[in-house]
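Shown here is one chain on its own, the form predicted on its own, set out as structure tokens.
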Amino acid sequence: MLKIQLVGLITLVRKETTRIFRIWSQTILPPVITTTLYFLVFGNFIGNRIGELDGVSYMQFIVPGLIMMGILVNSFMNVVSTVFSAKFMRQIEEVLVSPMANSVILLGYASGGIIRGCIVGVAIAIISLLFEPLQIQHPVLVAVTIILTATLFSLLGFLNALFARKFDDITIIPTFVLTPLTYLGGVFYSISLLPDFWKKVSLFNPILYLINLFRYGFLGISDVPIARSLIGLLVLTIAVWFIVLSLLKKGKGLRN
């Protein structure tokens, strides 16, 4: 039985990985090009006028946030698009009637998002070296944050796909939720520069904690408590895993 589950998991992961590299011009290239433009416009042109922020150059300050943005958006988009496409073409039914456990199915699809998020994150980090040397003060924290963030947003992408009824539904969350929260999550600025009211409002943005946790791993600076951010990320990832797994077992959005 364990062998069957392992074979099923490997098959799903291989399928998702093959898809990512087969259409690399859609999955990897666009976020890399977009982020390169951010480096040029914000980091290079505007950054030279701003100077230092929190004791580091402006380019160094925005690099962790841009890497994190690439990871979470691409992890989410990979899973929501592939799962909804499988629903739309009724391929998901073949997976559901297979001997694979629901947890294996969820892990297999989520792995595709994790892999794509990590590939895009590494590609952005390499591009950043063309503009500024990359500092990593806490490599273990950086690695843990990458894996947990990619896992969390892959699971959220799966959740979105379960409730999506048409292709437009898979773009609503990235466009109207993820993008605004990311831009307002301290990618390009420190919330210490904001007035007190907007500083307090920013603290309700969950992505703020992810970006600052990641920035602390690189530069050792953060606007929020690191321990609270890490524990919150871990707890939220586990909670979303069980929520999505429960919905998958009920066949929510898949069998009706």
Second form
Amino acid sequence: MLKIQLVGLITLVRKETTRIFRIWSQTILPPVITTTLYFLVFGNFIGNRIGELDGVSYMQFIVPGLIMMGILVNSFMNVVSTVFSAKFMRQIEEVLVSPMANSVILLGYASGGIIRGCIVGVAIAIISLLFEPLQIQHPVLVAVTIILTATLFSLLGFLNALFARKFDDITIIPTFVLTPLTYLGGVFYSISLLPDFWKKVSLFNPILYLINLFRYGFLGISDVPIARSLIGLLVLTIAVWFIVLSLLKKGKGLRN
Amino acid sequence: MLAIEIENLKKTYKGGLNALKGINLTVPDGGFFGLLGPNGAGKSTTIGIICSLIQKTSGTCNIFGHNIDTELEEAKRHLGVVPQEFNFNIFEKCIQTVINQAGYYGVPAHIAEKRANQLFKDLGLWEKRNTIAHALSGGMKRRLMIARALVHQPRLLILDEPTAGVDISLRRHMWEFLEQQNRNGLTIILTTHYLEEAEQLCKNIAIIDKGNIIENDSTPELLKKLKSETVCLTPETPLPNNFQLDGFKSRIASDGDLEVELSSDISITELLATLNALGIVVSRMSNKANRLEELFLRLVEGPSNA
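Moving on from the form predicted on its own, please list the structure of the form predicted together with its partner chain.
Now the full complex is given, and it begins with the chain already shown.
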């Protein structure tokens, strides 16, 4: 049975990865182009006038946040779209009738999101080198943050796909939740610049902790406590894993 | 060993629909089993529960002795499923669809490819193995789903309306293929609207209606329960539209044939003698419909048709 699960997982991961590269103009190219424009407009044109922020150039300041934005949005979008499409077209039945365990199915689909998130993250990092040298002060923390964030948002994408009934339902979270929270999560600014009230409000934004964790890994600067952010990310990822697994076992959104 | 053992299986959907009201069903290993019923009778729900695509409300279901509540993965290893609707990735090559499915059952790609190639040859799809699935005709898509369901060499194949929309010649080719698979030891459960198909292929048939199994017997025994059949007689001289044959339930069909319902206690000789006595010469005689179809209609449409 272990061999079945392993071969099944490899098959699903290979299928998802093939899909990412088959439709690369939809999965990889758009975030790379968008982020390049951010670098050009905010980092280069406007950033040169802003000067330094927390002791680093504005361009260096926004690079970690933009990489993080690419990772979380693309991990989420990959899983929510592939799982919902498979559900809508009933292709997911191929997997559901097979002896693959629910945990393996979840891991297989999430792997697609993690891989796409990492590809986009690396691509954005490479593009940023055209504008500014990239320094990484804590490479292990950067790697752990990338993996955990991509995993968390892949799982959240799966969760969204379970509840979605129509294609509109898979765009609501990215458009009305992820994007605003990311923009207000300190990608382009430090919350130390905000008035007290908005600073306190910002602390309720979970994306703020991810961006600062990532920024600390690169630049060694953060607006929030690092250990607490890392533990929070880990706990949240594990919690979402078990929530989605439990819903899968109950058949929510897929069986019936 | 039983391939399928279902006890008191119930399913109530969220809206309150009682799709299954406690059915009991067994399918022997190596059997060719037909599950018939009108639309909405509970066939697809039963199959969905066996395949774990639908959550049951209560009852038990064992697949080759493995309970789907406690040994689901082990139970599903033995299953191959051909659903009613196309459910493969239409943007993938046919060969990839089959290889992927094998992978989900633990068959490595290099073994799956050899098996897939053989299945494509057996099912007449060899030329299409590298074609993108959406370019296939309806009949080819059905065969692709059969190849996909067999690539991991299951012990039980479930076919939900496998020949819907398939032309007669291709249907007969598929029947031969399935009969051969059954002779090789594969247990097959078939749902179909083509009752001729069930009559020809199935060794045992269960009829389900409104969530209950109303008949479950061997095909020959089931057909014995048909107490009468309708024969169509073509008279040499046309008969008036209001013609009634005394002592028989009869009518004149739109094509001018005389349709007579013949109960089991009346012989054809008696019928022909009656017609002869009336001076009616019959040039041709045939059965109106296949026998199972008649029985099916009587069972699901109630005693008024019996």
